[in-house]
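Below you'll find only one chain, the form predicted alone, shown as structure tokens.
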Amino acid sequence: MKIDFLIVGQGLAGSLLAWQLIDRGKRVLVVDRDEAVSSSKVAAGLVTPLAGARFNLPDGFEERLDFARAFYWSLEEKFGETLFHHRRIARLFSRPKEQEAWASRLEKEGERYARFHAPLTIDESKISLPYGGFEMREGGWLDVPAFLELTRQTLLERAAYAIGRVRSGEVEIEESGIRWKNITAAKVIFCEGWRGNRNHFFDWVPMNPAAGDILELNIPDLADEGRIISKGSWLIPIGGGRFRAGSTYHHRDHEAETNAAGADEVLAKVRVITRVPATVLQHRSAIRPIIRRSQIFMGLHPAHPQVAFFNGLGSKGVVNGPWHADRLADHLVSGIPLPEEADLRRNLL
């Protein structure tokens, strides 16, 4: 069988990867484990435009959230299904240097950050705002695991996906693309998250996964909000009363497993936003893929043009990846340089 594009894993990174090789009319197969848990599948699919304590607005973050959004609804309209759920969200401070670190933010740069903010009114007897807060907007959240059976159905319908394990050692390198079992390649595209260094190819990429325990909960007392209310950690309304609720942060490179400890704390952390009684009614766990400061990381071996790399999208994935999904298909495709921040040769060797 001959392709153009091998696709390793079929995560958030490899299934954005197919969507915009596709639309270059170029032939792919993507193979994937067919993991019950993974990273993709657990994450939450958070967009939050101001993020962190300082209320960071990174360079370009608007472009790239024009992008994906414009990439989701394309999607939406030509399946008819609903993956992005537009939320405001109501993001509460934890003290009150938040509170000054936003004052500082509007004076300095109010006009960019215009678009992202509004007055905030919330019930406060249900919702703790010891020190105030503002409505985010153009906020929300992508049905992560909607996304990633759409674009499994989609390849299967084109013959592109296989279950199965792409061991690095049975990629055979070729002066005119690589080989894998019955299948001959121009390019090998590895996009396996958390073991993104653990073939031959990248094991010298700096990879420090991260364990995340997020809790599905009944909060009958909160059925009528329908922000995402943000305080150190998130809920996110998925209707009739239940939320997402996460997340925990442990550094480790095994499964991941849940526990009662991972519970407990995102439970902690809930009690930060509000007392009212809640249910567990579901806990999941995964191992996210981080590399060195949670930077995206892209482009072709160094020493073999004919494998490459995808990871590292992170919990901005949903916003950051379609626009570097866009970027490396141009690269794979056409040559066309790669973001001198993102490209890992460049700030990898």
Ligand SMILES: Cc1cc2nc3c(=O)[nH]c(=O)nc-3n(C[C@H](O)[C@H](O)[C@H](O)COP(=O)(O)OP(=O)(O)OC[C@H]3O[C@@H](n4cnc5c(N)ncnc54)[C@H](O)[C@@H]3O)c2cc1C
Contents of the next structure:
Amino acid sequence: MKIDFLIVGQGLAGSLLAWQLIDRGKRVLVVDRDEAVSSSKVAAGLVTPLAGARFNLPDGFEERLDFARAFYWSLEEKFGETLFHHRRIARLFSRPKEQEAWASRLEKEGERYARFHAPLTIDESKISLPYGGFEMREGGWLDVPAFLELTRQTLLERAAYAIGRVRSGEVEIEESGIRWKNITAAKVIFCEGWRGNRNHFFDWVPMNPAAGDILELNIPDLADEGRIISKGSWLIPIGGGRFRAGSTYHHRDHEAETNAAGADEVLAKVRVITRVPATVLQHRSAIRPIIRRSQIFMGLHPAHPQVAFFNGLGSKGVVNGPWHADRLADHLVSGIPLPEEADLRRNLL
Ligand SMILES: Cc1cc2nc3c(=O)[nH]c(=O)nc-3n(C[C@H](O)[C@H](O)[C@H](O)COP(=O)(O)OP(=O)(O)OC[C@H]3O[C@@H](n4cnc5c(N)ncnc54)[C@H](O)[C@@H]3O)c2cc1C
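Complement to the form predicted alone: the form predicted together with this ligand:
So here's everything in the complex, that chain up top.
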């Protein structure tokens, strides 16, 4: 079988790249281990424009956000399925320092931030609001498992998906491409998630994975709340008084085990938002693929241009992934230079 691109891994990274390459008329084969748990299958899929205690709005964020939403929207329109749930975020300050950080942002960058905020009203008999807050606009969450499944079905229809494990040692480098089993391709792109450097081509990549826990909760008293609530942790309404709650963040490079400590940590964070009764319906854990300082790494192997890498989507894969996949596809297909900060070859040290 002769194809243009062999993609290893069908998480968010491999899926996004597959769409971009197919859009450019390329023949792909995506091979995935089909594990029950992966970062993409567990992810909350949140898009939080003003993230962290400092409400940082990184350079280029607006372009990536607009690109991501247009991309998910194009799939929704084509397949008639909702993938991205637009939700405002009730952002509650957890300490006076956050109030100060917010005031200072508005003073210095008010014009740029205007698009992303509105005044907040909230029922303080249910939600604890000691320091105030604001309503964040243009947030939401991607139903990542639904996106993965839609991608998988589309690939299956094109005979472009297979369950299996590609071991890097089985990939033979040939002059005009690579060979894996009976497949020949111009390039192979490894999108393996947190185990991305357990691969002899990329064992030098500084992976720094972080495990995380997410709960599904039943909170009947908040059944009318349609916004995401965020105060260090977050609650995402998914309908009928049920919420996703999360998350924890602990650097770890071995298989995630779901244990009571992770659930307790998330519940304690939820208690800072609300004291109304909450019952745990489900608890899941997975490991996020983080590289060094939360950098996305992509591009061609320095010695083998037939071998490429796309990884490090980190905690913001939903918003950053589509734009980067588009740039990587342009690079792979047309040789257009990659954004410097994400280019694997420019970040060897
Ligand atoms: C608790 C938690 C909460 C999160 N919340 C958010 C959030 O709110 N917003 C957000 O944007 N991001 C969030 N993330 C991060 C998000 O999950 C990641 O950015 C993204 O899903 C990573 O996708 P990936 O494809 O790189 O990796 P993965 O999802 O790990 O996918 C890798 C895939 O490759 C397969 N694979 C690996 N090696 C091989 C091989 N050799 N052969 C074949 N297949 C292979 C794996 O089985 C897997 O299917 C969260 C993550 C966690 C764990």
